Every structure is written in C-alpha cells, then in structure tokens.
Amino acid sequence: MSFITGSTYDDSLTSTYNPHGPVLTSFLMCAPTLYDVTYVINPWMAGNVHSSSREKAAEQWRHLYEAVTQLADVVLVEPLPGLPDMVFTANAGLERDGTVVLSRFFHPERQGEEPHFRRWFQQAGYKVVSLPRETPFEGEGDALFAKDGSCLWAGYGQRTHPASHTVLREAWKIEVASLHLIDPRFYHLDTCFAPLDGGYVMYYPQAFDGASVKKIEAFYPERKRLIVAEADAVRFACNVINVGRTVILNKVSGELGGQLRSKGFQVVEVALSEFLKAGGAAKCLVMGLSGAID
C-alpha cells in the first residue's frame, strides 16, 4: 500500500546555518546474533529467505561496529528471539534532544519490536512520544535532520504515513520537508537520501516524485548535490553513516568514492552484503542519539 497526499513542505524553506542543530554523541546498534531473513516485506528480501549467513553477517557487522566506534560512542540494545530485523536499529524511532518519537511499524512482522524499544528508551531516560497504530512511522529510516538542524526531511509513500509528519513537527518545533518515495526498492528515505556534513547531500532522484526532487534542489545548491547513479543506489550507497567529514558505507563505485573524496570526505567502505539481502546497509544498522543517556 502507498500513501498519497499533499505535501507539508514550506516552499520558503532555504538552507541556513542553525547553531542549535543536533549533535550526535552516540549510535544505537544491535548485534546480529538473531539476524535472518525470515519473511518478505520489501523487494530485497524476495528470494533471500534464509539465504544469509549469520556467521558472515556477524563478521560484517563487527567491521561496521569497529568503524563507527572510531568516530563515536556506540550503545547496544539486546536482540530478542522472533525479531530478526532488530539489527536495523535506525527504524526504532527518531531522537533529538532527549525526545524519541517511537516507530509504529507498517508491517506486523516488525511491530513486536515496539514495546522492547519503548522500554529501552524509557529506561535510558528519554522522553518517548507515541503515534497511534493507524499512523505508520518508521523512525530514522524515514526521517533525517538536515546537518545544520534547520529542517527535518521526512519520507512517505511506502512505510510511513504523512500524518506522522505533524507529530514530528510538534515534537521538536521544526520545519518538516515531506518527500514522496515512489520506487518500492527504496522503501525508506535513508536508502536513497543522505544529508552530509558541510551542507552536502547524496540522493538518488528517481526514488522520488518530481515535486520532491524540486524541494531537494531548492534547499541544496547544485555544487552541494551528489547525484547517485542507479548502479550505486541499488548497493545502498545513500545509506550512509556520516560523522564529521567521514562517511561509512557499503562498497560503492570508484567514481562515487572519488566524488566524495573530492568534496573533502574520508570514505570508509564496509562490505555489508548479508544485510543487503534484507534491504539494509550501513545507516540502517545504526540510530543516532543526541540526548544524554541516564
């Protein structure tokens, strides 16, 4: 099912520096101890049920964990039996300044994660905001703050209902720019769009409708846009962990890596083939935390 509605975007929105933008202090991760592809809820899972190697996935995840801990603190949440996608912690919710808007998963297969993450955030001292069941929202997978903190980019059309964007706006009193996802392969915003340090953005334009592309282009000057080709997009090249001038991502083309380096980024590539089988890569495996943890 896709949700089609009008945009909540303010056409006057421009890219301006905000000194109070979110600063990440840590990332939430979940070890792939119980990871597997056990159902099909996105195109990448089709044909990959039980095809992943848990041993190889553990090795790839460890390499990602080691790369992330070179740049930031990592907090771990324990996996639970029967919830093989918990490893994709980006979908647990969206956090800023100690407030978490908890996810309401679209597919029943992932809804069992919700009470576990609710307990974790509450015990860690976060204020938790909940959405009604009838308003799907899939966390940081579908909502990404601009690096200067001036707006929140929020996807809709595959997993997240645009009605959730009103809750996001109210939670942080921030402008929300809604982007309509139209390609089922790019079912979350973080699979095809990545705000980067220095006012840059990586994105795959064909994942969006025309109006959404215009919003991106109105916010980011042409010199700040890195347009990703389909060959890299399907490797989840936009699924990037960005800390300062370092980007961590799955293996990508030499051309794209060169473009990132030419913009002053250090590129750290980590093979994540086992997670691609479930439709995820580097960014899907972390959730940014900016608030203090008790």
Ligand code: ARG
Contents of the next structure:
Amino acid sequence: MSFITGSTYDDSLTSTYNPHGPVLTSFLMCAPTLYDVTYVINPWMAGNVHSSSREKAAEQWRHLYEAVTQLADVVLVEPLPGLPDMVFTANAGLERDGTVVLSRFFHPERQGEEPHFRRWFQQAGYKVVSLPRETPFEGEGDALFAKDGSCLWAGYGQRTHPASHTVLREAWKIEVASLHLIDPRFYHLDTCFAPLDGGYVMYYPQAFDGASVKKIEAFYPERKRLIVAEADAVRFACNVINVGRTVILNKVSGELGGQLRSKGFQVVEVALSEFLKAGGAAKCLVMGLSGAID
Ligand code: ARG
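Structure of the form predicted in complex with arginine, please, following the form predicted on its own?
And the full complex, kicking off with our chain again.
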C-alpha cells in the first residue's frame, strides 16, 4: 500500500478469508460488576464521578454482550476491585497471530490493570510483548488493523507515545501508519476512527491533524469514506464493533444509521450511556482476539 500514490485497496479481500488479515474468532470482555467513574482522566469523566448507575450499566453491558455473542465467541476476564476501567478491555493490549503487545497506561489510575492483563494473556498461551513505562501504549484503543491486514493504524498525541509504534511494527513486521490525535475528547484512536468491512472507513476528521487526514484519504478512496459529524462523534459513533457486515454501536443519528445501511451494513444499536460517562462505548468494551495460539 502507499499513502502517496493513492489507495491500492482490494475490496474482495475482506469478505473472503485473508491469511494475512486480522481474522478474529473471539472478543475479550469484562463484566461491569465493579465499574464506576471514580477518577477523571478524560474530559467525559469530568462531572461524572459516581454518576453512573451500576444496575443500568449491567443491563447495557448485557445487551452489548448478547449482541456480540450473535457474531463471535466472548471470553471473559474477571473484574478486580480498585480497577473500575477494566471493563474497557480494548485497552488491555493489541493481539494478532498469537502475539499480544501489552498496554502501558499513560495514567497511573489504570496502570494497576497491567499485571492482571499480563497474567491473563500468559495463562491463555499468548506470546506477550512488553513496552517500557516511558512509552505508553493503550492497546486496541489506539491501534487498529486495516481490514485487509496491510497496515496498522496507530494513534498518538493523547495517551500512546509514538515511540511505541516502532515496537508494533517489529512485533508483526507490518507497516504502521501513525495518526496524530489533536482533540482531547477523542483521546483514543477507536473513539474517532474505524476501519470497516468492504474497505470502508468511518472517521471524525476534526480529531486529527491535517497530515493524518491526508494519510486516511490516501488509503481509503472517497466512496469508501463515512465522515461522521460532530453530533454523532460525541455519541461515540466511530466506536464500533464490526464483524462482517454487522456493526454494533451506541445509539446514533438516523442519518448515520441510514448511511451505514446504504453501504450494506446491518446496524445494531445498543444504548451505552453509562459507559459514555467514563469516555467509552461499544468498541472500548471489547478486545478482538484472533485465537491463533500455538
Ligand atoms: N475511562 C477510560 C480511560 O479514560 C475509558 C477508556 C475507553 N477505551 C477506549 N478504547 N477508547 O482510559
């Protein structure tokens, strides 16, 4: 692929088995039994400390869990006391082909999750790659494979340090396309960018600097871009779980839902208001696992 000469994207790759692509077999999730907003590490959490209902969160999470199990297997990790953001398993790390690059959280509030996720992946048989504390990396929250497997989109500028991108490139011998996040509301790449099946991409351009938008546009031709307006972006519309032609996401506008349907997607909306209070939605609550363990 090339970011300079335009997209070489082949649509046929995503709908059929692609040995080089990120073939997911399951998702890692963590039940919200101990979920709460107890600190403020992003703008969404401000004013929301202890404002979420655990009962409502449990019900919303169960709806999400049920929607995900229609499409893939779900593996669960135990929630632990004092780690209320563990529900956002997208931040555990990034996995592909049996190798996990573990997260190194930027904020001390989440660093306590690291040894637990490490143990979980080790016990499950994954090869675990660690980063030094000086180079924060927040897992699948900030790194998303292109659906054709040809490159890894990686965010930096809010949580993840760009130096970690080199480690990602080495871990999978893959081209890493770094994207600069400039809006604190969209502090993880998966809050404003989603590669979708069929060579589509959904994104909120204002969350990126100009050079990053150019990279996205060089890879995805215009007819494949779903540009999300601010009103939907702040409802975490880009934070989608996509398996085949199904997308699972928080409630979005009728317009965006219609746009997705017109591109052939089945749209499953799950209300996730309690998790928005911590700055997360559908995609943050899962981590994709390829199941490729030796
Ligand atoms: N409160 C969590 C944080 O600020 C939310 C994480 C959302 N996860 C995501 N993948 N965007 O770290």
